[in-house]
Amino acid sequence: MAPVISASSLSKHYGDLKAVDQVSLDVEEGSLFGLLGPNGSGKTTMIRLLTGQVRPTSGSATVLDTDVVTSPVKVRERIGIIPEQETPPSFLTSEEYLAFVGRVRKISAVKEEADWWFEFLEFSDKRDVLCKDLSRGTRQKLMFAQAFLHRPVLALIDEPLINFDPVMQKTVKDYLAEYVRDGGTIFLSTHILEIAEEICSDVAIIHRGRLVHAGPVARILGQRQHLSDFFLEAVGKGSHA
């Protein structure tokens, strides 16, 4: 069975700054693959070049068997995107906005599937609020329930929990984990190496555009390992960062 995201000798430079530098990593079917990497290390560009948001300066990547350059607009068709920083249209309300992602994504009950994500979330008494006078956690949840709107078959997702309290944080951790227990695919990008910890499968670091390591998590525990000193260790900071 081919990787549901494949990578290849990805790069993206901008001048000579390398935000990512020859990644290859491939991702499997029915993964919780989290990217992990300091701030500034390519987490997000590595997620723009995947989603075909930014074109690569060179290498190649297939998503779902689709070429992320050729066609990223099938590839966006075809998955559910979480990006950075969250930025619903500010001129809608939270229900104009999953409406409007509903007849673009042609999801035919969309009232029903808003309806569900405004109940599970717990921000149904924000449905008519403007998108722009949202809080930063509201509107996280309401680009969470977006990106899963149509049921996608893989999400990738920009540091998924940053603006979620710790009741809502456990709340989209549940989900995300049935969520590949239905065989869904995650690929989420987070440096929150706890979480990571927690409830991913697999696991890459990048460190300045440059994968340093990728594997399974299991294989990082069953060395008597916390996540987060391995970390520190393959970024070159030592156990003493």
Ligand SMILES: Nc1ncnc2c1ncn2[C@@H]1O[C@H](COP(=O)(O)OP(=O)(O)O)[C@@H](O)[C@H]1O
The other form holds:
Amino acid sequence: MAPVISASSLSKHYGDLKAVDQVSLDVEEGSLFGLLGPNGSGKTTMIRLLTGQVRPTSGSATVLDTDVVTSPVKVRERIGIIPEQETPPSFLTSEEYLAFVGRVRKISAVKEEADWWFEFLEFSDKRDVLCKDLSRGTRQKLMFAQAFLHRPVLALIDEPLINFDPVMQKTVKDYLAEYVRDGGTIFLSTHILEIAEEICSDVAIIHRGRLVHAGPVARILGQRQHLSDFFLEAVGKGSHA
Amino acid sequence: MRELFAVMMKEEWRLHATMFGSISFALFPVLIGAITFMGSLILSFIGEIIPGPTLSFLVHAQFLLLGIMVGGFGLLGQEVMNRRFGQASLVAYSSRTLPLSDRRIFTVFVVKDTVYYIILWVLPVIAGITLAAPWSGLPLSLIGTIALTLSLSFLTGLAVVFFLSTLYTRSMLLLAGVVAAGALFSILLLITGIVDPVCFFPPYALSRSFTVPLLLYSLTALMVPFALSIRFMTTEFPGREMHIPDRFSPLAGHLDRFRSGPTVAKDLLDLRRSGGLVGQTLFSFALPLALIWVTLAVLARVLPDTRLLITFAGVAGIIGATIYTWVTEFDAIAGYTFLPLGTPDLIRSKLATFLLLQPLTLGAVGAGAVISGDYGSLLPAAVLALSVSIYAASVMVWLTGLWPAVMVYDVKVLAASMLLIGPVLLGLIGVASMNSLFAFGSAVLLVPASLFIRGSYRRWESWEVAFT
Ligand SMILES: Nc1ncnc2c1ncn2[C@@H]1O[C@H](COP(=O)(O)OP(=O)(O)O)[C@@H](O)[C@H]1O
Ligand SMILES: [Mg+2]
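What about the form predicted together with this ligand, after the form predicted alone?
The next block holds the full complex; its first chain is the one shown before.
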């Protein structure tokens, strides 16, 4: 079976800066794949490349057997994305925003789907509040809901947990675990190693745009006590580096 | 304070320079200077036809207009920048965490804007006039005065818009009240004949007779609104949490037949709720058009062959085309890129919103017909305005894609758009001035317009937003 995501020598340069440098990786169906790396290592750029939001300087990638460089919109129709920074439009309410995404994505029963998300992420009381008046955490809930609204088979999510409190983090982590159990695939970027250690099946570590490690979490944990030890070593900050 | 000013200036420069390369941007004032230089030369020939005071009035009025438009962008622009780049990314916002009052930051912000746009617009124009002086016959002794009164005209426009938009951010009612009271008071003064009408435009009055009292009067006339704006400016908007029923779904339902239905519905709601629509209509549309009307009316008196309504319709078409900049400007394109929408989808949607707002352009022509009583030319004038607006917008789309506002400062883009729009506009106005029925012919512009638009889909397909 072909991998769900397959990147080959993917690079993105901004002038002299190599934000992503010759990265090749495969993500298998049903995995919860964690992209780890320090701040500014190229995680967000990698997600943008894989979702066709920026064009690679060189290299190629296919997502769900579709070339992202030539058919980005076709890829985005089938996947869900949580961007790192983008927030919903200020002057729409949460409910209206999900209705908007639903129409753009041509979802038929969007109202029912939206209702489920308001219940599940516990923000029904904010459904009729303008997005500009929402707290960061609530906006993050809304962005989470919009990514999964159309029940995609694959979601690429950029630091999806940082604005959540521990209770909500647990809810969301459980959701992601169940989502992959049901056959979905998640590509998640984070610099929080505990999250990766807890939920990811596979990880890749990038540092200064270069892939320094890729493989199952179980294999790493077989060698080291914690993912963090391995990570620090991989990015050259370990005691043996 | 001085550091803050320097940082803000640097930021403004980088913002523009990164978007279209520093060379292209640095050439902008040079281009403005060159245009003025040529304009001065041409005007020295027309000068035989247009009396000196009229010409001087027109040039001062243009500077007032420039101030109004720059001010309108600057202030409404704040909300725009805020949304586009996020609060934290601009110094004006991030410096809120510094031990400085909001008012001081705002003052620095206003001063920075003023200085920046004087360098970008006013100085090049004055340089152009000066360089043309040996040929245009303008006495060099007058240049100092003109430089001053033109700058004052620009600043007056800026001050008036700052003041009006400060009122606007406080309350719509307050703005309406102040404008009505001001208009009433002015009419009273005019009717009773106590004051010379020239006094309503202090810098122009000053250019006609340079006296110290008039200089002080001009300075007061712009310092007072500036001071009041800074005193009453507000950065806090009522923070009450409002509960709003779903208006999106019914609206999008109505637009269901159209491919861009959802995005257009979102834009319309967004524009209306943010107050952007009313603000833009007032400051970037109605105010400039009123001034243009006055200018053209003055011109029509000395150039007997002009048809006021037709000429106005042509110019209104250009202002109407700038509505495309409003609809692209008020939200960040990055907010869509993670949805299954490509740049062509977004261009299509923004154009649809632009078309839905074109009744504004038609309304302006209608108002012109009412004021001039020239109802006979109303229909051809309306067709002319709409065709010019759509054509000019299509040129903008082709040249700048989804980023018309920032790209205007790119010399190449500016020159190309003037070449593509200017001759067409002048030709149409010329032909339609012979017989207003000829204005119907302007509908032909829809053909190149549709070609430009179709071309733009391909041209901008793979463009990346610099600021995401
Ligand atoms: N649009 C851009 N222009 C220039 N440099 C960029 C741009 N986007 C990201 N970068 C740079 O690329 C590098 C990687 O950034 P990013 O992918 O956001 O890292 P991460 O998500 O891992 O923190 C950083 O050095 C960042 O400054
Ligand atoms: Mg990131």
